[in-house]
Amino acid sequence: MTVKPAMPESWRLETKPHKFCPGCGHGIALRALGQAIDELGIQDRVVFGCDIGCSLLAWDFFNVDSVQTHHGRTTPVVTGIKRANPELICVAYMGDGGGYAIGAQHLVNAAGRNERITVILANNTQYAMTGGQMAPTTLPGQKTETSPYGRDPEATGHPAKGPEMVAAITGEDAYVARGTVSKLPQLRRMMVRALQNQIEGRGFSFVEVLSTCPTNWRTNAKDTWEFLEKKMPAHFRTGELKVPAAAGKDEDGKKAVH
């Protein structure tokens, strides 16, 4: 029996391993995004922009038009592409440093202007590519290369909560969610809904993904999963924070799943 390919032969590539460290969550986050693109059948319309940092290793992960930007500048680059070519489906992919530190002003302004793009941000609570320094998302008491005694909120503030911020400044037609690489089906649904929101020409779409970094966390498999599933959600609640009325409810019948 001959099975028809899910995509034109010209789009097919040889399967190859990703370039991330063993145990890194980026591969799972990108898998969810790729599954969403396939499900919606929009591969020939997608432009994928990735930031400097570990996310830059995704520049050739998908067989779609891609662009790698300077650190923190993925959101405005993708915004420009979308404004010049409104028929495209434009995705900005970045880490928490690129989105909440050097790129914070771009994220805030794009969300405030309700740019019709989709931003995916991987949150692994530190700057991973440069050695594991403290980031805006580092948890209180968490040890990093630049907080060897643990992050002190009195000195350096509390972890940034990007989805809550974006939800507060966007219009009612925005889609805002926080997923986790430990729940791939739920994360895939969020990616689908974020892309669908852009396809239907509504508002800004933003998905934060709680991700893993055992290399810099210096954790084994058990401790990595415990940090992801217990410590991170205590500060970063997962679920849908904002869903346009036109989009309806998620498969479980709720607007937010905590």
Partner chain sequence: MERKRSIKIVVAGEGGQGVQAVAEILAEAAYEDGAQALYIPAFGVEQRGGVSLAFLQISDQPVAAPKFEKGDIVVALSERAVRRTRQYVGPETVFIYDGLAEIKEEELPRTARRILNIPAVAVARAELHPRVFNIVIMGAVIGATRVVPVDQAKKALEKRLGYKFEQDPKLRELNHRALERGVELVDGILKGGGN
Contents of the next structure:
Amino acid sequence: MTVKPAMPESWRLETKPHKFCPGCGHGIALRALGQAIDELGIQDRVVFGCDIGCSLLAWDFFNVDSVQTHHGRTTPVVTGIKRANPELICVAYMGDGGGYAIGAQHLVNAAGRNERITVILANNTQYAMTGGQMAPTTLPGQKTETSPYGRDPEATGHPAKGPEMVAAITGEDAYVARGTVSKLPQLRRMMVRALQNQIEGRGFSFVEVLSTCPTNWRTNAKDTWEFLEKKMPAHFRTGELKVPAAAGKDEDGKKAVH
Amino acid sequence: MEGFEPVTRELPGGTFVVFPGLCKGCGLCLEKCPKRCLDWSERLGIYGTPAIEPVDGETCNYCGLCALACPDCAIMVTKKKRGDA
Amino acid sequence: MERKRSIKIVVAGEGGQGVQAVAEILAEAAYEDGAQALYIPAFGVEQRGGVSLAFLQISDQPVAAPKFEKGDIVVALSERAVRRTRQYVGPETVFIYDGLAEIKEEELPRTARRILNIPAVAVARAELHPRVFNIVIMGAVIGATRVVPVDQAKKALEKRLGYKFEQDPKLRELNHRALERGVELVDGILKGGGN
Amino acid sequence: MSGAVMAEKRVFMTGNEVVAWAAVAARADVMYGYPITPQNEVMHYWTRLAPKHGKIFLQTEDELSAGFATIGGVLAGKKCFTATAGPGNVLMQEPVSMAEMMRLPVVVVVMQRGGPSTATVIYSQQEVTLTTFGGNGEGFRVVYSTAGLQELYDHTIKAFNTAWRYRFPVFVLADGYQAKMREPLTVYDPVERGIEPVAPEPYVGRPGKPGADRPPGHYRNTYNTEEELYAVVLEQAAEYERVAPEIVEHEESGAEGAAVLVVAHGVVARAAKQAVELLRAEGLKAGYFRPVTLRPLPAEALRTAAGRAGRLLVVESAYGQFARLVRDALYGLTVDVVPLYKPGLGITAEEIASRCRELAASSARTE
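With the form predicted on its own already on screen, would you show the form predicted together with its partner chain?
Up next: the whole complex, starting with the chain shown before.
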């Protein structure tokens, strides 16, 4: 008997190893999503949209129909698919630049219209694909290529709190959470509950994922964890921010959290 | 299906499998291990950098955090159930 | 319009092997030597984790186009790089690779005018430091082409790594030796007529 | 109060770095930008230089914002610029259309990448149509297409002066190769070469009480009636045509009586020029014509050169975008126009030369 890697069923083996850098959190976020798709048995109904930025490298990641769109425009593309065919389960996958900067208007309006789609947003505190520029999520004092002397909140504001914003502008039917790639089981539960919110036709669902970028952070493995598990949570609190009453409490999730 | 060559280490309380064909050498697993029982291997991963392997079977408690931390699904840890041979 | 020198070089390898540094330092050396030099890295969205390529042209005339069809020198430092650079190897090309880099014989581009196996990894490991393996390769390119004087290459190294050399002068010596060993390795092969 | 005096020196830089330095030398005050490959390093260098020279940088949330913020900075009377590429250039067309209509001297540096859509981040000459006529207007703008890093330096400086002297938006059109490649060039302070920077002036926030001390500045790009718009556009057209002869630039060699006249722009023109040199050394009558300005196009010079040539070979890293401009300029001439289109790919002197030899051989057979 040959031993196979423990990859989700819905992953496309022919495109593995995937294209993300060593230590990149996208692999873990997409593992959580893959596990959630497997768990819900919806591989035949999921449409996966990915954005510009490193998320685009996921265009052939899954054995599901996928479309790679423009920077920030995945939310309206996926909205278009969902409105035209509500049977499909539509996922928009993007980064913090795509969701909170160039695509912010789409995120705000899709959430406001309570689109029955699931937006998953990887937050690694900067624009990674273009070489590490400041993003809305960059931490105060953090050095990037366009904040070479460290982000100064006086000049460029504070890190964007996406889930808090989405929670504030959505109705009671929305599911909003922030997970982290350092807690895969919890993240998987959030993705399951987000997708369930869509499947059950309740409303908009949004999961921000705190993720890693050793390449642009220029961190070794130890410092990568340090940044993800210590520095980022000081600004971004993880957990469920909004759960529709009909979804109930996440008893499984409590057990799953490390 | 493309297979990935597993390198299997039978440890006292379970099995540790690494797929060098998936390992990019990021070291996240190594740092995540609460028992510090992983190290770099002589064997090279997909990008020509060292893959990882367990150093000492005695210290591993089969928690699987290394496998959860791997962005590339390159690690599998299984704990023997009581009564397994 | 007599051309004293005009040479096209491709250097390819895995990310982290210092491929771009080799091309950049050579370009800098040629520039300081008064030549026209044009260096461009290959870049795409999948460069991270992909094969890293550098294109370098050194000439006494202004360089016409940033890229070219066939290289005079093609250096490949990994098996993937051998495959990726095949299109740049023509009948006039001198192909340089490192025998230790797990490159299969049958993968080598037989169309090349000459194939040189430079044991840069082994030499760097045994005599110097594994990190300066790319500088040995740089020496080999200089040895094969004489496109810039070794002294000029040392000056370019100084410009790029001077701040490190200041902290640890032994590094300077190490890099210089690596460069010279690269030149010697090629000289040895060319004189011996082997390979 | 900037005035970064740059000592004249030979340097070895990438094009993105060149743009940042040239903007400093041109006494630019502000850059508004957004990350997009292959122009990112323009921002990286500018953010490092800016504080040292008392200059400003803001990273906006997208290119719409970068373009409109550039308009805002210009309205405030500062020399402002942005840099973009590909899909960013698509978004930039909305603000540039406004700048065209209001005749605002914004400067936009474009590092062309592959299309259509997001395509590749590497290189192409596929943003010619967009950059010359991409707005929802008449294309009253200036587009300099540079062929190398010295020109990129010279023309980035020139772009600010052209913009502020004539009050039309100005593009510097380069490409991914020029952005990322390194080659030698000479940087200098334009003032020391007798190039006096045109002083900017504010549109809004001038001294005095509006309505009392001075008329208020009322700027709009919306008109109520067709007749109103018609009058405004005709006035702009007349002004554009009046100044065009002062702006147009081209380069040519051996065009007179050429059997084959190679027509190219931008980085491809370097290869075209060298190909023609090769061919002439072989005794083949080849000529070379290169518009430096794509808007306004040096149409008269092109018509003259084409009228004396046997055939035209139009070479570009796109599928006929540049050729469309050329054919338009040649309307009415009977000269044969042969394409060499390589969308998204670089073109070498050897390829151009061998195509010219084929053309020369085939015309020799038919004669």
